[in-house]
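Just the one chain here, the form predicted on its own, laid out as structure tokens.
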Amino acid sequence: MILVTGGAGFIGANFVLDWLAQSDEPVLNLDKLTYAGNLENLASLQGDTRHVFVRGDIGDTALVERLLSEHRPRAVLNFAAESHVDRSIHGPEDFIQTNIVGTFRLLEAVRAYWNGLDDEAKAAFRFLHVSTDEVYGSLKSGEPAFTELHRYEPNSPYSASKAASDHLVRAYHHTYGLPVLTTNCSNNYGPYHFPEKLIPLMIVNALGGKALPIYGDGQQIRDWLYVKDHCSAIRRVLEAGRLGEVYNVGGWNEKPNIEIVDTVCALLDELRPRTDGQSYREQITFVKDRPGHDRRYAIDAHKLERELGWKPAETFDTGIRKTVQWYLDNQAWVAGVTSGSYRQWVETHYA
């Protein structure tokens, strides 16, 4: 068995999912269930013995101690973030307890945990932290993408609560001995991703008949990864990583926020128009920028690919045509996301 930590979120609950769909190992899932934590996820999974649901918090070291006796899973991965950059702008204190304090709970746990285990049970645990390329700050253009040895400069409290999540896996293989893994991953997009994030927002409000709003220029660049290339690169780095190694992935697929919502607004065009006959580009709006936001992230995946063997299998175009088509055919999953308290936040932040 595994553990998986936020299992509910958006990668969380991919990962889970395609994870089941290739191996009948069981899952053992823990999730809080905040905002974007939602069971909707996992439907496919009801009655599936192979998944077992808990809801809870990885700070509560008392539950994870007693999960991780019951059940004796041979890794752990963790999901568990708080991981939207306004919402950390706008109150900070949730991606500290969560993103910092949450970590070192559920590590000194796993570390109790791993310490009592046979030699050989020992030796084949891991322990892999998912978090994120925003560690590593904001490039400018032309500068080289972020490979595993770029310095960290955190920019917002989200960004910075995770680099604090980072540097503590890390010392807890050098220091104890634990065997970590880390892997950075750039923006994920696709299925089941809840609609404060660019791309689902866009859609939702979209055929909503609702602004797009775009920070700033709408110049900001990202790089795009298809959220089940990114299960499949941990996958692979669960499997054949080397112990307290970081792993880059990134989708190859670097471009400005203006043109991710032209292409949105394009498929939307094509695959469900307005009825007036006009393109969604007209519900465009440009709103004032957040504070401190970075212009530019783009990541190295070759050592990866070097080491690993892995590549990701979607193009920017085949995934956001996935993706607009899952939300379409998905509008359930749609209105029973957004709910009165999330219109409410939307409203406020983008106001």
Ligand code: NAD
The other form holds:
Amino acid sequence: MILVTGGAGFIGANFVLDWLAQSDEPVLNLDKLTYAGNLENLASLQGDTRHVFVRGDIGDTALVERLLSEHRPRAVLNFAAESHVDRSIHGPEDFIQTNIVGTFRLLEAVRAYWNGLDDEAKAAFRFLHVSTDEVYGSLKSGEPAFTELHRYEPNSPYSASKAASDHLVRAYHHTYGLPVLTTNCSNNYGPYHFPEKLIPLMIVNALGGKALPIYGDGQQIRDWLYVKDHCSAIRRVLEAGRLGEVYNVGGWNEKPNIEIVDTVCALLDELRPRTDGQSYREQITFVKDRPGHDRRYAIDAHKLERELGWKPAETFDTGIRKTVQWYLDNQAWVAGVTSGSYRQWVETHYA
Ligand code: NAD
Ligand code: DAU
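Next up, the form predicted together with the named molecule. The previous block was the form predicted on its own.
Below is the entire complex, every chain and molecule, led by the chain shown above.
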């Protein structure tokens, strides 16, 4: 079996669902269920004995050691993290605890487990760390996209904490020989995306008749990848990635935020027109910029394509249409996540 951490979050849940749709190899899913973790994301797996869910913290050494020795996974995939840049600006502490201390403790527990395996199991074992393009900092217009050799220049507490975790993973390979793989991916979008992030926030606010808040001038550029393409890249790297290597994952799809929001509005105008006949674009509002806002991210995913033959299956046009349709079809899921602490966050952050 494989151990997935953070498998009740956006990407982790998509990964678990895709994995079990394609394989009978069981998944042990360790997730703390923070505000971002949601078992509703995994509701379709209810009663499926291939999925074992455990609520817990990657930093809880005793728990992780027990899970490793009881379930004997052949791989650990680390998705667990605090992931929202704005929250890291309001309060970095949780990011340090989970992304740095938590990853360190997880690595320590995995190292002890791996050392105790027989030679064959040791050689086959993998620790795959899921990371982000934000560790590379911000690109100027016209600069080439991030390769795996780009220097680390993290600019937010979130990206700094992810950068630290990447360095620890690298060090555990270099120093202890732990068989690690790291993926650094661009912005994901798709089903089960928590509506604190740009695309789901815009869909949910548009349908709720609320403002669509664009930070600054809306000309910041992100490289968007449909989440299931990220999942297929991770599966491929786990299967055939070279030990100790880093693989950048991206969609070859750079777009300014304002264009993303414009596309979301156009799709909603087509699929669920406003009753007053106006466009959802009328709800766009420019608001104060994010402090230290990175201007542009772009991923050069040639290495992954060249070495492992991976390419995204979705274009932005197909992926964003599926995504908007998914939110229209899953209003109960939206209602479930936009209550309680979520509403409090929105009130504080956009005040
Ligand atoms: P998310 O915030 O939606 O989910 C994170 C999950 O981790 C949640 O289920 C949460 O409960 C769990 N978690 C948090 N702290 C934990 C802890 N201490 N122990 C166990 N579980 C814990 O995040 P996401 O968008 O799904 O991102 C998953 C991973 O992918 C993160 O490592 C993130 O840095 C990385 N990543 C995200 C993107 C993106 O666009 N969302 C892009 C590239 C990389
Ligand atoms: O690049 C990968 C990263 O992408 C991941 O590592 C992070 O976990 C993930 O959250 C995401 O980070 P971003 O900061 O790029 O994503 P977010 O959806 O928060 O914002 C995308 C862009 O939209 C960014 O330029 C800020 C802007 N934005 C965001 C929100 C929430 C707005 O203009 N208005 C908003 O209300």
